[in-house]
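The chain that follows stands alone, in the form predicted alone, written as structure tokens.
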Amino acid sequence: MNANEFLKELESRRSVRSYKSDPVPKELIERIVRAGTYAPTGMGRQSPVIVAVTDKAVRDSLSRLNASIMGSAGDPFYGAPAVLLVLADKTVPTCVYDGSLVMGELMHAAHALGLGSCWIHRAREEFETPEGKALLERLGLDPERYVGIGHCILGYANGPEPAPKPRKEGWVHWVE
């Protein structure tokens, strides 16, 4: 892929909020997760971890917990069958930035592979709850060490991706 094609891929990614129930092949998830591990991190510390969730019961549990935080009974994951949970080591000063870069890489990799994705917030709040901490412990992760950054939901879009919004005025300021 040349630079122009790459930039066009970046410009064409959209957040998808409606998914088919079709499972995402493990090979695609592995490629997306691998891309996430190449995100830049402060001083190369690689503080984030990615938890790939395809188990429906765990996915649904995360969805319920996330929905309860926002006071909803709906599915904040929009029916997406896979969730890539990004956590980061809270002892690292750049943990939130590091995890945010991982989230971006995951979403761009998903788009490049023909999948829809969306960043779902409230991960920090989820893993501050007793239920969230218990889930991290079951996964072998220290709940006192990690902070939730976000959920990258994945799946096949149920319909066309949304059209891009016009870029806002004043986004860029030049100092020459």
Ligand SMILES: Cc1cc2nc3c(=O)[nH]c(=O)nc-3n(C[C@H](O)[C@H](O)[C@H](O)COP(=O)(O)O)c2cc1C
Second form
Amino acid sequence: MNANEFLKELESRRSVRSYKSDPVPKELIERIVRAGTYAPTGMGRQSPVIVAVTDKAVRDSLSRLNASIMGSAGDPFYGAPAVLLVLADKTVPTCVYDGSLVMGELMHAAHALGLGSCWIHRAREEFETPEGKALLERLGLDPERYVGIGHCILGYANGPEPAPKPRKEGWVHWVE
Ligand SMILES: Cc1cc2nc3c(=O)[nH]c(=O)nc-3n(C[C@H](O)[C@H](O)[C@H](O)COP(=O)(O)O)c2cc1C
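Structure of the form predicted in complex with this ligand (previous: the form predicted alone):
Full assembly next; the chain just shown is listed first.
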């Protein structure tokens, strides 16, 4: 891929909010999470962790927990079959920046592989609840050490990706 194609890929990623139920092959998820692990991190400390969830029961319980934080009963994951949960080590001062950049890498990697994705928020609140903490403990992650950053939902888009909104005025300021 040349530079123009790469930049086009970056521009053409969109948040997908309708998914087919088809599972995402594990091999593709492995490639996406690998891309995430190469995100830059403050002082190279690699503060984030990625939890790849394809188990339907766990995926559904995360969805319910996330919805309950919003006071909703819907599926905030829009039917996506896989969820890449990003958390980061609270003891690292750049943890939120590190984790956010991982989220970006995951979404772009998904797009490059022909998958839809979307950042779903409220991970911080989710892992402050007893249910969220219990899940982290089950995974061997210290719930007092990790802050939830976001969920990168993944799946095959059910329909075309939406068009981007026009870019706002004043995005870029030049000092020349
Ligand atoms: C920090 C952050 C939180 C977001 N949370 C949600 C969310 O909870 N639900 C959702 O549908 N989209 C969420 N999004 C996706 C944005 O709404 C989306 O990126 C934005 O509308 C621009 O659309 P695009 O990604 O297609 O360019 C979030 C994005 C970011 C960066």
